[in-house]
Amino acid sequence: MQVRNPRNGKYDYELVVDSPEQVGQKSKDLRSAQASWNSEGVNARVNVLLKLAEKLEEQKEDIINQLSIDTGRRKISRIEFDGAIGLIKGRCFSVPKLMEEIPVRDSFSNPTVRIKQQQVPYELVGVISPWNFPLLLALIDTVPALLAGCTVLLKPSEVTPRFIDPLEAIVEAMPELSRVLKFVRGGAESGAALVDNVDVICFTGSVATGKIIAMNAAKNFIPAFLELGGKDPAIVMADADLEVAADAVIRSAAGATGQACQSLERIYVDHTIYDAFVELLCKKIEQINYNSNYEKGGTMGPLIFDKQATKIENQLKDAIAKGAKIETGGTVDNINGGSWMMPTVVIDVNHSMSLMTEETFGPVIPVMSYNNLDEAIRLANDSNYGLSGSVFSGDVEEAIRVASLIDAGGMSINDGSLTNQVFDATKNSFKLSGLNGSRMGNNGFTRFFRTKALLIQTAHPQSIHSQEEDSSSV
């Protein structure tokens, strides 16, 4: 497969594909490690993968600029990169405490039986990770699977896949995780190849594909851990405070190009602060420029996919023909080849329109005003997605209440995205935004054990004739 650089739109990288007899076979190699790794104990895993994050280390320019090549833009390439190495160490951190053994204890509903609960893990878990966050999104499953004594099969996206040629030299030198560490290569086929041959599935991408995986894990009985798309609302109350609100919604929606499940998409504003607040974003959106010329700096980076492009330009053509206007930006710039497009704000918006009803995943930021906050509640609730959202307001507590009207897992308060920021914080995703166990929080690691029960009994058992019917039964 050919991959394209986004910078210039040059197909400059050729990914070699894995075939379903090589994805068939590297699953064998995996399940025949993992009663070994698992029986290892799990301060044993986390020193190997504590060893994993220092080779990264040592290896972070040569990654890094895998990373920025794949995706266009170099500081939140080594953002992702040192937030990847926080979640190693972080998970390090917390799982040994997590693992630790349940007491026995006297069942309640049969005094004579003793319980005790052990975790079993999963045998082969596999990862299909997007290409937004190609590093990270393939790490946050990994990671914990490992730690909870499983192997794993990891296919990254095939539209951001160069870092994996650094990242696999590291595994492969550590044999101590590449019998339970492996890569795979390609793009759907290869995708249902792993899919075939795992026992649970997680994955990070799209509703559509993500609905696909989920069928073919209902086929072959194994759990889907689906992680899938967004349409962020934020509600500005009347006593929010603009500038915050201004700065946050920006960033959230335009940072790294708008290209992330958790980037907000839908701003609802009190009636009242609109127009100052739509006038504050047009102002501030001024002062940002694209990074076309890393050495000359610049904010915004290139659309990464480029079908992505063409769907940002349709939901505006459908917003524009039914009464939309754009207040910046607007277009899809094509530099040196690449896609580029500045931070977009649209106002007369509804919901009659693709751009507030379907995921964008670009830089656009359109606004509607609410007259009172019932309405603005519906308003944010009307959509198939549930990912997660903002409520701007000066009165923290109602703030948090309005949040909590809110049909989605992760609610910020006066600010945006924090989900993608903190992530010792357990949050499901509602509706079609995703589907089974929290990667967040201490939920991340434990999704991938199945709870195992010991009943011991203390007494004589029962025999037969306790079922013996007898004249006081009737």
Given for the second form:
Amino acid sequence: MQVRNPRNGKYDYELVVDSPEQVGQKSKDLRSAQASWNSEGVNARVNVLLKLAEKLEEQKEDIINQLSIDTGRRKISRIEFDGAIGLIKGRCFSVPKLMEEIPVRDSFSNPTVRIKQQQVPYELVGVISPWNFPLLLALIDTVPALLAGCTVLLKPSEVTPRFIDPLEAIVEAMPELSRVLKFVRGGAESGAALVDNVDVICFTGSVATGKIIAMNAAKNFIPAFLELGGKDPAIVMADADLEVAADAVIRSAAGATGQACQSLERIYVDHTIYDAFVELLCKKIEQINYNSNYEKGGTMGPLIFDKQATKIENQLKDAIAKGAKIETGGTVDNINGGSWMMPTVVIDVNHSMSLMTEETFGPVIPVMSYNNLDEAIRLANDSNYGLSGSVFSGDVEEAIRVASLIDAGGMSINDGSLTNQVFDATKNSFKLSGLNGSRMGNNGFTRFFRTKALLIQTAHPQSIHSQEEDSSSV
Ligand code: NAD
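Form predicted in complex with nicotinamide-adenine-dinucleotide (NAD) structure, per the form predicted alone context:
Then the entire complex follows, led off by the chain already shown.
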């Protein structure tokens, strides 16, 4: 597969794809290593993962360089790398406590029986990740699964695969890790083969692919943890600090060029502050530039995935045809062969437009006015997605009340996209945004176990005669 450099549009890297047979062989090898990995205990696994973090730090510049080439952004790649290290260290710190043995106890329902509970990890976990944060989203499920005692087969996105080479080289140089973590390179076909070979699948990506994965997982009778797209709403209440709200909305909606699942994509603003808020957004956006020449600074990087530009343009065309107006931005610019887009504020929008209903995954900020809070909540909930969202208000208690009424798994109060900065709060993805246990918080670790009950009879077992019919049973 040819891989494109988003800053210049050139295909300058070749990805050698794993065949389904190779995926099958890697799965077999991993399965044969799982029992000993599990029996080593959690503290030994923590040491291996901490050593991985150390080795990653040693190769930091090379990995960041590969991420930068694939995503067209240097600063964000650096932040992403540090986030990945924080993720490993955080999990290593928290998981030993979660694996403490549960004391054996008497059963409440049958007092002669003692109960011993065990946590049994899945043998082989499959991880399939997307292109927007290639390293972090590859490791976010991999790390807790390994710590739980599972082995992992990981397939990063074929759109941004360059970091696999240095990461795999580090893993290969650690025999204690390379036997339990293997990589698959490729796209849909390799991903499908992976789903056919594992015991549980953790998938991050689009709703369309998530549905295919869910169906294939169902066919194989394995659990699928799905983290999918979003159309995150923000409600800006009349008493909100407009400076706070505008800064947070712009960073959340247009940061990483809007290519984040938890980007704010719909902004509902109280009608009394609507004009002032739109004006403030546009004024702040005037200070933002492309970073097409790294040396000259600038904030906005290119769109990573070339097909994304067409999708964004089509949504804008549809919105304009239905009466929307672009206040600032609005075009995809070709610079040196890459596709670039400035933060784009769109007004006069409504829910008949795909811009307000479908995930955009670009730096577009549609702003709609509301007359009262009931209307704002109804509009925010009028969506097939339920990933996350924001509420801005001077009254935090009122903001919490409103946030509680939004159908989404993670709500930020007086900020945007806090779910990408906080890994230790449990949160589910609602509606089409995902399925099954939270990847965040303790549950992001415990979901890799099946709980087993060992039931120890301490009295003489009941005989079959206890079921004998007599006059009392009539
Ligand atoms: P995608 O669905 O196109 O691809 C994701 C991964 O699935 C890739 O590795 C791809 O090769 C693989 N794949 C494709 N078809 C497959 C198949 N039939 N079987 C198995 N694997 C297959 O998603 P994308 O475009 O890479 O990523 C962007 C999407 O990811 C957006 O919708 C975004 O919202 C979502 N996302 C969600 C989260 C979250 O935590 N909820 C985080 C980041 C991104």
